[in-house]
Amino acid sequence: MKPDNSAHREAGVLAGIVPSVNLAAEAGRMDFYERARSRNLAPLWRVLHGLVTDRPAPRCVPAMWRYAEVRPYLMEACQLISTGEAERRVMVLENPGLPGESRITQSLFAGLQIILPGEIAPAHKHVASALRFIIEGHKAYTAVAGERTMMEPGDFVITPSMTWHDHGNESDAPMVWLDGLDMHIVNLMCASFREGYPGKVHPLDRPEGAAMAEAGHNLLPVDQVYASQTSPIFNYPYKRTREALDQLARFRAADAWHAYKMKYINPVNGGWAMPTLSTWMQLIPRGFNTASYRSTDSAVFTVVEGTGSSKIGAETFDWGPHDIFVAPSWVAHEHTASSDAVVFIYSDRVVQEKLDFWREEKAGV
């Protein structure tokens, strides 16, 4: 008779057994393994490869969504359901590695949000905070903590934690933003809170301009106090970022791995502008081709300008406008631009910063 290995069988396909165990006396450890369960107690020797891996081990993968692709899919759930119904009309970006999940990438959330000429998205207010990259249209708002904004392509609009926002359309033609949120990072701390509002709207009880009046010329306010880590400016208009990227590109070389990038930032301390999603805008000149680089922070690109195409690992994307594109944590990843291009870029390298996880490698170094 052949003896019995269906427990050596079981203990090799764990994924994360630890090398060193003995797998061959794997099965005179099986009553013990099972006794433990009953007082839900589990043996880390056989997990301990998988939980703490040799480098990161991502479950996301490189996807893009094309823009011309999706966007009839959007116009299709405006004739499906309401703003009313839905409370917000997202279609999710679901990284194809993760199924079913709502996840861009293992700690970031991404969709299409569309609002059609007259509609509002009620009033709420989340611990989840959330960034809005403009991608079509003109004359919709957005109004967070009692002041409203006029969102325009390629704008980057912050919605803080714990703040009341709805959203409107004032105009005779559909928009369309990015919506990217750190809820999976906020659910899993288990501290996610969340509620409705009263009514539709949220009372304005400052002007429009007032954030960027008292934040946004390098001046603050000289008594003012903020508490929050989430920068006062609450729009970021792409009209001065584009300014930004070209000025700097008159004096400056570009760099082999980034060519111009920049941050955006919380100008009352000069940290990012959010305090769980970095964010960036990229400006890729024609030809140039990036040099390799990847970094422990996944990251979610939006094309705002230009064509080109991104290596991702073994896989290459061609992207053009409104093109959104994932480069998984620590997967290699560089860029060629056909034409100059602008690229808005947001991961969760912040929090990764905060906690000491955050790594880089650029090839060459």
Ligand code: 1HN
Second form
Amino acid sequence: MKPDNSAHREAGVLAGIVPSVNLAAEAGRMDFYERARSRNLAPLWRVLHGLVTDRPAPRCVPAMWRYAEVRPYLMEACQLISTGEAERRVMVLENPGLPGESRITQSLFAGLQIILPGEIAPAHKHVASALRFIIEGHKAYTAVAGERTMMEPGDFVITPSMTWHDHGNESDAPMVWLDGLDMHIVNLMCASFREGYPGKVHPLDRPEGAAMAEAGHNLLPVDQVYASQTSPIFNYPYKRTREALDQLARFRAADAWHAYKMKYINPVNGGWAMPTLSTWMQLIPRGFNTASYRSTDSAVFTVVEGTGSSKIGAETFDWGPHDIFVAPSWVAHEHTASSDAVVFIYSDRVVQEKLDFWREEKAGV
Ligand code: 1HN
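Target state, the form predicted in complex with this ligand; input state, the form predicted on its own:
And the full complex, kicking off with our chain again.
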């Protein structure tokens, strides 16, 4: 048994130890702790305040990935491995506070996927839901549950839980998108299943545009039963999103904290488009400075258009198109746009709301 006065304890265990515990007396309890451990028992009073913190204590830190710096690595990956060999050629955006964990925040995955002309990312399905946010390229498709959609920059595309999906690039240029997944939430609950499709692509049994026709016009087929909690619209095209923001900004005043921020909704129930990932598109007009804001959902931001800067905690990040940055839980952030800026955002807010965890704080309120 190590003596209890080690630097290790100072650094690690002290963060969780109950303040009323007499540290000098702890040495005399070591034998008890050791014997208890052999029975798979541990004293709560040595860890309690690390388990139940006074406020969110994210290990995730504010960080940014500049697309100009990341893109060469995506291109290099294309020289080194095919989509066929990799299954998905994705470079994971790893939060510097969570190295080696494939996490951009404690609950969220983010990666940049690149698919070259003629390549096919083979069909599979899994419990984890995915969002795709298109960064670069044209006319590559994703097929989800038997229907294809062509993807354009700024489109928000959904792969619902346990639906067959494959991707292909029939254009003559590389296609890059951001993958956001909830597998860390799935894995927290130990609820993961995954299956590969026996063929390369899953058969198509619906025409392109079917989902949009059924659910994309504020109309739904009468008597249609929706079993899934995910929106039946699986491509929210940028053209329509951008137009909505533009029209909104013509007659509404910008919100002090959000400027113009629209949530993607599921037309079946009016709720979030996905059951585990909240998604938004935000327009920050040129010269506008959003007031300081924090919430318990760590969020991932992807710039679509424009330039600006964000103060996240003590750090300031200057950004432009395709840059990706992250604001950890309960770290105050504010944005300034130097030209009209459009930013796509996703977080786990929807999960926290369902569990009654979610909180926000608006500076000045
Ligand atoms: C996945 O299935 C895809 O289907 C992308 O394109 C990224 C990251 C982790 C696990 C599964 C895809 C993924 C992924």
